[in-house]
Every structure is written in structure tokens, then in C-alpha cells.
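One chain is shown next in C-alpha cells, namely the form predicted alone.
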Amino acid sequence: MKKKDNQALAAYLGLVIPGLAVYLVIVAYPILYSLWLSLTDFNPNRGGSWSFVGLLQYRTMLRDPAFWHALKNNLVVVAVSVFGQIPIGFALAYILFRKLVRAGIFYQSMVFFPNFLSTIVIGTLWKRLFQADGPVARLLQLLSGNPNAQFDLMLRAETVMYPIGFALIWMYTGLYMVVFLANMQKLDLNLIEAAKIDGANEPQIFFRLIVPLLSGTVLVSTTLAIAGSLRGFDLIFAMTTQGLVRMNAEVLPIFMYRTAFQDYSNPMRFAYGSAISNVIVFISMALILLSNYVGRKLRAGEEH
């Protein structure tokens, strides 16, 4: 019994205490001096002098109109991840993995093949081809007969979102494909045969076969979904460049940074800045509650 007990305190000395000091410092003790941060003035020209001020940060935030409308642009982006690159993704895995297309070894390489790429030079590569005068609106041109046409969707508040949820959809829908194809190849293809037997057709099959035993890998992609939408920063950040366009594009992580680094003119920014990242969190927080509880409801739906 005590040679055990030896093993046990050598196995917590040796594994479980160096791994939670590492937790400590590097996740809980960052979240909580975030969360403290917000409740106080602390001011780093003021040689890091504070006060405690409670909720003044949060009140603040839910007044400024810009903490609203770089949330309703990361809803965007998030409905453009859940609702765009999850199917899509899904979709063609599908019909990768039923081989309904030649050459898909081809076809799977070239829509995962973003993912090889910096984040930074995908963003670059896209602001390039949606720039008034680049190769998108010299294709406009040609098309309308119009030399003046320009592509302006990029420089108009109410549309530079359209362009940046076309460049998530190219660059991580791939990713989700991946998941998606590694977990049909999982699959029982004596279920697929059955169902042919029965008269099921391909949409029959990808609809009430495939989708069904597929759910729990849906729903960990859209909670993966949900947290990269709400922490995504550097593409829309290469996207848009400074002045306008940047700010009609903002989205929360970008306004945190934007009040913690270059507002110099709020003497509070750091702690209005901790206070915008830890409301990101609760968001994400909030969104996957609500993912995880409307996927339990649609898998006791089916098995009613």
C-alpha cells in the first residue's frame, strides 16, 4: 500500500503539479488579472496607479456606439462560419467521399490547400483583388462594357462585410471539410448499401443517413466555429487598411486592440480594453451554451 501511495505522490510531483502550475500562469492567472484590470482606472501614465471603479468600463462600453456596431459585425462573421463555411464544408465532403466527382485527392488538396497559408498574406492577396482598381473590378469592367465600373463593396459601410465573409469562406472551409471527410470515412458503408437497397437516393442518404450520425462532429465545429469567429483578428485586419474602411469593418477583437493600443486619448484604455476582452469571452461563452443546448434538443427531437 505505501509503495502505491509513493507511485501516486510521484505521478501528481511529476505530472499533474508542474502541468497545473503551467494552467496557472499561462491561462488562470491572465484571465483573472484581465477580469481585475476592468474593474479599476489603471492608468500606465500615471506610473500604473488605479482605483477600484466596478462596472464603470462595462457601463461605458454598452454606450459606445462603436462596441455595437463591431458586434454586429462579428455576429457576421459568425453566422458567415456557421452558416456558410460549416455546410459548405460538409457539402463537399460529402461528395468526396461518395466520389461523385474525379479526381478528388485533386480537388480536396486545392480547397484545403488556404490553410498552408499565412493568415497575413491571404488577407493581403484579398484586399489586393478587392481594391477599387484591382483584377475583381478590372474583371467588372470588362464584363459591363463600363471603363469607369469599379468594385466599391469594400469602401461602403453597409457592404465592406460581403467581400470579408467571401475570403473566411475561401480560407477555412477547407478545414471543416477535412473534419467533416475523416469522420465519414468512420462510417459503416454497409449502412450507405443498405439504404441504396431500399431505393434511398444521394440526397436521401446525405440528409437522413449521414447528417444524423455526423451531429456531434457538426455541432464541435460550429463551437469551433463560434470561438475563432469571436477572437478572429489578423485577416480582417490585412484585409482593411487604415482609416474608413477599417473602421466599417471593425469587429471586437480589432476594437480592443484599436482602444488598449492606440486610443491615447482615453486615460483608461487598458482597462476598457480588458474589459472589451473579457465581454468577448462571455459572448462566445453565451453562443456556445446556446449551440451545444439547440443540438441537444434536435438529437432528442430524432430520437422521439
Given for the second form:
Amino acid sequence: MKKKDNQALAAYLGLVIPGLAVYLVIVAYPILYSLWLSLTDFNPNRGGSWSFVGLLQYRTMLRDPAFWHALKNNLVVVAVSVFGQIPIGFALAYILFRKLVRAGIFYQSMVFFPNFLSTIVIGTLWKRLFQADGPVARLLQLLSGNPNAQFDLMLRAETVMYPIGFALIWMYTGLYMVVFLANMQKLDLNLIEAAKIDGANEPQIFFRLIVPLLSGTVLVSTTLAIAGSLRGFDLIFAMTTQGLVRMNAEVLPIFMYRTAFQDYSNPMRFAYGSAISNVIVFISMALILLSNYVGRKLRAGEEH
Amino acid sequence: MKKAALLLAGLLLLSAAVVLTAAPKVVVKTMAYGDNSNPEGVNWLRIVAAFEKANPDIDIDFELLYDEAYHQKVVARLAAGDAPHLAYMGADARWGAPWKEASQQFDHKPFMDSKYYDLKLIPPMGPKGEIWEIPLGTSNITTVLYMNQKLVKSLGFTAPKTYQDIVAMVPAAKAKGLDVISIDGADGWAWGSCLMSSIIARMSGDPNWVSKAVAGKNKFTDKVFVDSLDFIARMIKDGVIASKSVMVDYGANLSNFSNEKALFMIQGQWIAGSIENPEVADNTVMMAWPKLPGEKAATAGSVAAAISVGYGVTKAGAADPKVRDAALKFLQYFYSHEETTQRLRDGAIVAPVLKNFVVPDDLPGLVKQKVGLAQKAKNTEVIDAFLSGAPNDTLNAGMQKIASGQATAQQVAAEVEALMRR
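Let's see the other form, the form predicted together with the partner chain, since the form predicted alone is already up.
Every chain and every other molecule in the complex is listed next, the one we just looked at coming first.
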């Protein structure tokens, strides 16, 4: 019996240790290193010397209006993802699944199409659309009859996230649509037939049958959307030009990049950047835990 | 069979001998500036290929990056301790800061052949007169006013001598659906480097007002700076610059001017070679800003100019004498009279820093104008050569806010001053 236990332990360790080692080196070490970095004044360009400064970087961050502005923008992006991309993706998937439109494959391809393009290409495309006398401005001039009309929402901090939110929905909704469609295709069609026989109409089938059955998928998608939104950098960076517009649209990853990589007036900028990145991870985890909690409360979980 | 085996063994021995006796190549890890489609990048590729052919014992192992990608990579490589041996760099707050912070600046002065380089044309870059990089050319003028002479004439005007002369052109330009002055106002840096640098020098009469402000001798809340910022609002109000300019990027600005949608364009001297419409290029006049209201005589007619960027050996490159010598040899090749002439023709530089350089007679008109401007106009400081980080970002965005009516000059000045002294 003892020999058997030893063999099992050896097998267990043999299987777990390689994976654990890779995880520790690739995932855990950078996280711990980043946490340590954020408690120091370390700047790799100063020859490796450092001092422990406690929570100074976090205190600085909490007093920095740029942080709160970036956080607000990031929460808008999270909201757009969770309450925009996911519901729209779900609804579109349902329309295709139930064959409520003709040429479903065409619409499916069109909605998913942005996922085939480079984010930088998409960002540049939207930037061009919104530029002075660009296509959107021309449309406004045509509709308003004012030849000087311009699309200036990107210039103002209060409105910059509207066009960005629109672009985010355009780009990522297709991904969630495909995820939901794939899961809908696994559903037992007899359930829908039974509901129809019981007299359920289309909205009732959607809200009382499909949505509860796919609540687990919704939860996973929400987690992905939150994590993706908080570390999202490329699309917003590409859509904005360095200066006022990028400052208006700054989200936490861009704030972190600007601080750590560009702000030479702050000699502790690498440590400050680490503190910002740690806060991104912390907020991301908190929101994911919250969404899981809400999911459980709503009795989330696929039931078949 | 035996013969074949012997032959094979012989070949193997020969190959081993070749490998063992061949001198190892000196590898110069380089960060170059440009992309595969612009003259800088295309010329770089050509020069490296020719140099390596002529010097088979040297390998210029380069990474070619442009614009923001270059700046990002510099920071990342230096932070990772992967400093290149040779790099495109500057000596100011924008182009020189990462190298300075990483202690990678290397003094080229003792290694520069004074018979080859005209050291009088290369300004000191360090506190002891060090030369951190070999500038591509003489000072880099950032505040050029490009005028489409033909278009201005077609509206019945001549080259403006005062700001009011430009204001007088506004109604006629508007009637034709033209902008008066185009600027890539979506780029925050353009307001600082290409416009405000000139205004503050003109208004204060002090060519060194910016460095004094950075050093704390002047304040950004001083009346002269607030008035200079306010001048942007006046230009918008007068219709000289359109408020929509804040949404015009670098490419669109150039395109507007090249396609005769604007009478004037604000940009640096480096853009002269990029005006693609030959008719417009032939009719373009490069000028300093005309007399501004309230400007001081001491800086009348001045242009803002910074030390030109160029290539420099880093401390990492200088650590190994073989690498350092190979890099310096390459630099001599890169700064040859032929390549410098090409750079002049491309409009990339104002004037060379080489001794005994003979300026060809057949240079394009714009290039000749550029040399003339550099010789005539007094040079003043460029803001972002001294101001960096959050204060500079805030100033640039602040000028965009002033132009789009979202902030006053006083608000922006106060914000910059607060960040500067934090």
C-alpha cells in the first residue's frame, strides 16, 4: 500500500511539476516582480539601484486626475463590452440561429468580418472616418446643410467615448455572435419545438428558454469582455492621434504606457507604471468576481 | 567507395579550415530610423547594403523603425538592458532623453576627424561640450511658414510682411473655399514645435525663454507666455487658422497644402521634400513668420530651431573598440559627401556639417530657400527640446483646447506651471 502511495506521489509530481514550473516562471514571477516593482522607485536605466518606497506609487496614482479619467474611460469600455457587444452579439446569433433573416451566412460573415482585420487597420479606418472634412463630417454637412459642420465628438472629454464605443461594438460584436451561435447550435431543438407547441412566441422562446440555457456562456463571455476591455490598448491607440484626442480617450493601459514609456519628467515612471498595471489586474479580478457573484445569484449555469 | 570517403573527408577538412581561419565579422547592433517607403528608410537600406559589400568584415545588424514605433522600441530596449551599439538619436529633451537617462551617450568629439566634419557647425550637446551624435545637418528649423505663392497671387495678394497681411487674405480665401493656414493640429507636438516655439520667442524677445522657464527663471504663468497662448485663440478668431485644424493630422495637412486647399502651411523644414505636387513645390516659398502683433525687435524674423538628429555610437557600442571603430567607419560612410548631397536633394536636412562641402548648383528651389532661411533667420529655442513629459503633453493638449474653444490661455498656462513645479 505504501509503495503504491509513493508511486502515485511520484507520478503526481512528475505530471504537475513541469506545468507548475512553467506557470511560476511565465505567469507568477512577472506578477510578483510587478508587485515588488510598484513598491520601489526602481528605474532600470539608473543602473539597477532601488529603494523601497512603500505605497508611494499607489498614493500618487490616487491623487492623479489622469488616473481617474482613464479609469472612467475604461469603465465605459467595460460597459460597452458587457452591455453592448454581448447583448447585440446574442441577439444577432439568435436571429441567425432561428433563421429570422434570409442570407444568414452573408450577415454572419459581414458581422464577423472585422475580426479578420488588423486592429491597427481598423483604428486607422475609424480615425480617417472621423477626421476634419472626413466622410462622417461630409455626411453631417449634407444632412445639416452647414458646410462648416464637423464631427468633433473626439475633441471633447465628455463625448470622446461615444465614437470609440461605437467602433468597439462594430469590431468585437461579431466575435460574441459566433460564440453564442456555436453554443445555440448545440441546443436540443426539441426544447424549442416543445415550447412552440405549448404556445410560446418568439420573445418568450428567447427570454425564457434560450437566455437561461446559455447563461453560462454569457458569464464566460462577460469574463472575457471585462478582461479584454481593461487591457485593451491597440484600437483606442490607433484611433487617436497623440495630443488632445488621445488624452481625452486615455484608458488605463494607455495611461500606463504614457507614464512608463514617455514621461521623462518622472524618474520613478517604471515603478509608477507597474503600480498602474497592478491596479488594472486588481480591477479586472474584482469585476470578474462581481460578475461571477451576480451570475450565481441569478442561478447562472446551463441546465442541460 | 574508398575514394568517395576520402573526398568527403577532404571536403569536410577544407570547410572546417575555411570556417576556422575566416575572421569573425564585427556586428554593429543598430537602431535605424525610417520605413521601407520613405527616403530615410530607402536610403538607409541602400547605404547599408553598399557599406557591407565594401566592408565584408562588418555586419550592420539593424532594426528599421519610424515615428512612434521607434520611440517605443528605444525605451523598451534601453529598459531591458539591450542597448544598441549605434542608433538614430538626438541630444534634446525628446530625442536625447532616453539615451541620457540610460547613460548611453558617448562623446564622439575625440573621434571626429576635424578635416572631414566642420566642428564649428556642430553645437555642443553636453555640459563639457560633448557631441553625443553626429547631426544629419545644421540646425533643424521647426517653425517654417510654407506659402503657395501662386495661390496667394491668384487672390491678389503678395507675401505677407505682417500678421495683419495674412488676416487680410481671410475673406478672399474663404470665398474660394480655401483655408488660409493649414496645420496638423491633431498632432499635439505640431502646436508646440511648429507654432508656439516661434510665438513665445517673438513675444518675449528672448530666444532662450523656454529653457529659462524650464530652469525656473521664467514662469509659464508669466504674462508674456499667457499672451502667446492667447495668440492661438486670436488666430482662430481671425480665421487665419480654422478651428477644425485640431482634427487634421500630419498627412492631411501635407495633402491639403499639396492639393492647393490652403494658402499656407505650418510645419518644419523637413517636410519640404514631401510636397508631392510638383507645381505646388515649384511655387512654394519657405519663410519665417511675418511680424506678429506685439513682437519684440530682438527676435524679429526669427525661426525656432533645434540641434538636428543624427546617428551616434552608444556607450554599449563604445565599450568594445572593435565595434566602436566599425560603427565610426560606417558613420563616415553614412555621412559621405555623396550621401549628404542626396539628403540635401531629398529635403531632409537644411545644410551639411561637412568640411569642404560643395553645394551643387542644380539643387531644387525649395532646398536653396531652406539654406537661405537658415542663413538669414535668427534661431530661437524649440519648446520640446527642453520641455518633456507631462508638462509638455499638457501644454500641447492645452493649445488644442484653446484652438477648439475648450480652455483659456490662463487655464492652460496655470496647468503647465503646476505640473512643471510639482
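Positions refer to the first chain, counted from 1. Because the structure is a prediction, the values reported are computed rather than measured. We call the rigid core whatever largest set of C-alpha positions still superposes within 1.5 Å between the two forms.
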item	value
Core-aligned CA displacement of Leu290 at least 2 Å between these two forms	no
Shift of Leu20 between these two forms at or above 2 Å (CA, core fit)	yes
